[in-house]
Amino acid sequence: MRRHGAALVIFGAAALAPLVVRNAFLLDSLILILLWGTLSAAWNVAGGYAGQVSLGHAAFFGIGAYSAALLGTRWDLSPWIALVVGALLSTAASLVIGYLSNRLRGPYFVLATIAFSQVLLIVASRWRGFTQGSEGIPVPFRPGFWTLGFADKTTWVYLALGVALLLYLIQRYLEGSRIGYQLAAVREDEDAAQALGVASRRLKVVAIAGSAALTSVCGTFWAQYVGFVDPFYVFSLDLSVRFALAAIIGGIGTAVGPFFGSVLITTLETYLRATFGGIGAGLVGIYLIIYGCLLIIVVRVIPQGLAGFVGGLSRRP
């Protein structure tokens, strides 16, 4: 149960927010930490277990938001058809990507991730006939449950920590699991792991498949929740980088960390905005700043993440 505690601290409070809140902001904000530590903990599949570090996962949650909304508004199917729809089609994407990438390492790599996210946008922000490019597409709100049509916020908080339990106990699998050391291995040192005979590229390559495919589902549930998909924005470099900071300053490859990171992330950015997002036109970027070097100091102070900080905590006599 201590290996647990600080998870059934953050699910457990989740759980129970509903019974007690009902301001609709409150409840908007546990959904968004749900969301993004759930998509920190898929990035995390990847980046942090397997040393995999990519900054262009937009691409594989742009195809989820994507899957959703064109599926909902030209042949008006369910978002769990379109779900399962993304989940394939990023998994094909990311296969093709981890088999034509696998001997790179490092920036190239990540240069790699990078270069595929933005020809996904440019692609989607420029086919109008099927897109409907730059303008974005409004996602059809369609009460029920197989259409994901949920105006009330207590529902969208216990899927949401549905689907942030999964990939927990995903995480939680793959640190005491076979196939868990061997991606540690490959992480710590690859020519080490193959001369013991661990086959580093396919599980590279497995790696970057199961993470896309959970990041594609959880594209898909945003695409539902905020109902407007915008080219910009889902398959944006600075959502790549939310999903890999999140996990890196809550601990990566912890299965914990990412729903760390995500809570101070995200509780932080709004407070800033909200503070300082309207002072002058000059200083409108203030919170910005604020919010960077707060994320400096944290960085330099606990390296090993919130989750590392946290169990050496609860470790002390």
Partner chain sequence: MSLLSVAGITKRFGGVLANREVSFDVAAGELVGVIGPNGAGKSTLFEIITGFYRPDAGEVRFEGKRLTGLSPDQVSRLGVGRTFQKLRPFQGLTVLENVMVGALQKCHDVGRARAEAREILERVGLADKADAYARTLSTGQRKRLELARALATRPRLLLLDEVTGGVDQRSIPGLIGLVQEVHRAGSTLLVIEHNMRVITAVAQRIVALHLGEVIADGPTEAVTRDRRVIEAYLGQAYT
Second form
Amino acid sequence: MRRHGAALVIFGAAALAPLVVRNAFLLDSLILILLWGTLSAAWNVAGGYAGQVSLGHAAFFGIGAYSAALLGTRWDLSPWIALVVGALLSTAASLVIGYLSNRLRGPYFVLATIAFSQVLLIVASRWRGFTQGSEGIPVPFRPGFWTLGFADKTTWVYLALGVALLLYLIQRYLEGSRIGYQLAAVREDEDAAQALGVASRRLKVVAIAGSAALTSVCGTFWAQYVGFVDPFYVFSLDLSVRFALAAIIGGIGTAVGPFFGSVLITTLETYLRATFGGIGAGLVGIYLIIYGCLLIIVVRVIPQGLAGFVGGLSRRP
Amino acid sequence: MSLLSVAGITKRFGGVLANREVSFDVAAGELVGVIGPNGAGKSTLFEIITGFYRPDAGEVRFEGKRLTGLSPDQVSRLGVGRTFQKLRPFQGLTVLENVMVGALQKCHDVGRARAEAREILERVGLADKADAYARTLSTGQRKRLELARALATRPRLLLLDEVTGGVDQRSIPGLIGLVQEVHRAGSTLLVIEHNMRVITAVAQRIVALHLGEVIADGPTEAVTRDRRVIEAYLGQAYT
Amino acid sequence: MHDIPQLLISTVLLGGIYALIAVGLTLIFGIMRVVNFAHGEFLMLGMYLAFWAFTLIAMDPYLVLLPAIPLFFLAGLATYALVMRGVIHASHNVQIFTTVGLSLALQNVALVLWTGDFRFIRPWYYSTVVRLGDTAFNVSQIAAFAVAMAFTAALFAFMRWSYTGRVMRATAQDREAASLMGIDADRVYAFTWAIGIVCVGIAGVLLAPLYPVYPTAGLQFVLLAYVVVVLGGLGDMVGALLGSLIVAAVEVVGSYVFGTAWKEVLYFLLFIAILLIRPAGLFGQRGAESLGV
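The form predicted on its own done, now the form predicted in complex with its partner chain:
Expanding to the full complex; the earlier chain stays at the top.
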């Protein structure tokens, strides 16, 4: 049980919180911590475990979010269907990035992923007839489980917790399984991995596709929870950076790292928003300055991330 | 039938002819050395056999199956293992995990692969380093790890690129012993070696390359006395 | 067809400014092997410098160029010493996230200090138009082009003929050999970084009278500069110049044919296509991209 210690603390606290806490603001923060942690974990599948660092994952988040909004408003379909449709579309789109990952390395790959998400941003913000363009599009609130409309934040906490646990377990599986070791080999040295018979090209595509589908699922949940989809937010480079950020600060390539990172940065963000939001909207940027500096320091000083640094939690026994 | 058959391999890099109609066979159970001065085309040949380079002409067959055109991982899964001259351990993984990646090729169960990897580490004398990170090893130990990783894929043919290159003198006898032990255990080996003393100690047969061409192929004693081979090496010594 | 001269000249004018942004980026990559993801933020800082100098002390943007050169040089040296020096030998991912972190921090420093409002500079010649036959151009655009080209040419000459320029190129070719010859690689990198930052900072000053100034203003230009630089071959300065013209042509012709709304899609698609077909750039050597250099 020790190797799950940190995760037990985080998820246990999240599960118990709604029993004691009734404050909507705190519950909202908790939901966001879980959701952002889950998104970073999804990014971590490709960026951390397979070493395919993408700064274009907002593309898949946006596809998931727009699926919820468009299927809901245009065809009155359930978000659960949107979730599946979004995941399928994202998987298809991720094949482009997966293909690129087999042609490009290092900064070239990163640039390509950015360009990819920017194309989707432009399409979503300019295709007025279909997406309502840059105005964004509201996601209808329809009460009920089938329509994912919960007035009660507690339900959302448990839903977010469920998805977070799923991602945690997927990552744990990636650490101890055959495919996990093979991915680690690809990340460390692709040629050497191939020489040992690892089908690296296919594995990378699979990892990126899985990561994309999971990111899309979170995008659908997020859109349904927040209730509005703005193309300049859901497809933004900032968002892609954010997914990577929590994973790197918490501990890249570790199962608990993304959640640990999310607890830290989402809490800081919420705190600063609550503190300074009323005084001057500009001051909200402070948390992003802190993130930027934190990122610079962490990759240089403790590349294994805070989770690895604090408790040696990052290594499997 | 021969295990490996290299037929008419030609490879050009720009204007440089790295391999020119290289042909030779390796029979099951042999230990064949590939020698030649720097730039003779030994490493290019290895990269072609293992699928990292594509030849401009010629083909490589292994157990009758065509390797040319396959990707490196496919070649490996058909039973051809290799080591790299420029050592490439998975730095961020432990020694045991490095070898497990090899073992997991044939064995789908992680627990069994771990046990297998431990056995192989025992064989190559790295058992006490199993939980150390690969990046902490010395060059000699890295050579052993490279070999262990390749062995873990249970290859029927193993290509070793410069086993003793860059290793301090004291570690060489141990590595030679290891290669011989692997051969005795039933593996077929194709070994690139720069150091003539090492190759004459281990190889039964030698293929000598010079400027991309095979200039001699035969029993070790004969090839080392071959005039063209001696000239090739001397020529290099004087330039 | 009478629009062709106008399109042609627009392309050249736009390309000249893109070139100055791209040349700094490609210089840093060529010598240091680092893709600077914070490049756009220095452009933004250049725009703000011009804006504040104009608003507070009514200083003309073209006059601001003079103090801007030493200021950005110092800013470059400072960021190199504080941020880049420690990661110059690190892996690509570490370098990428370091510059991404720098970008995030600088962008939000601007946001906190100066809010997210769009700001504009309106010098007296703001709406002065120069006519030449059937074509018409804003005078700021022409001035920006002229200064950008002069600066780019100076940089070319510097890299080609000056001793320091040769030392920089030697270091890029072979870091170890250069250090054996007594070249201090660290100083070369610091200098390279600072020069790259000066280029983009000046481009920012030049762009300020033409585009709105806001904290994320750098992003659109820098995305474009990535396209340019990959097109020309990362690290290739002449390639960057040609790439700038191509991207400017795509932008000008694209907005003429499809309207301004869709022009960006065109060059991003061009970007992805180039990455797929000739990742080393139209003029670069094949293979560089998958070696990860």
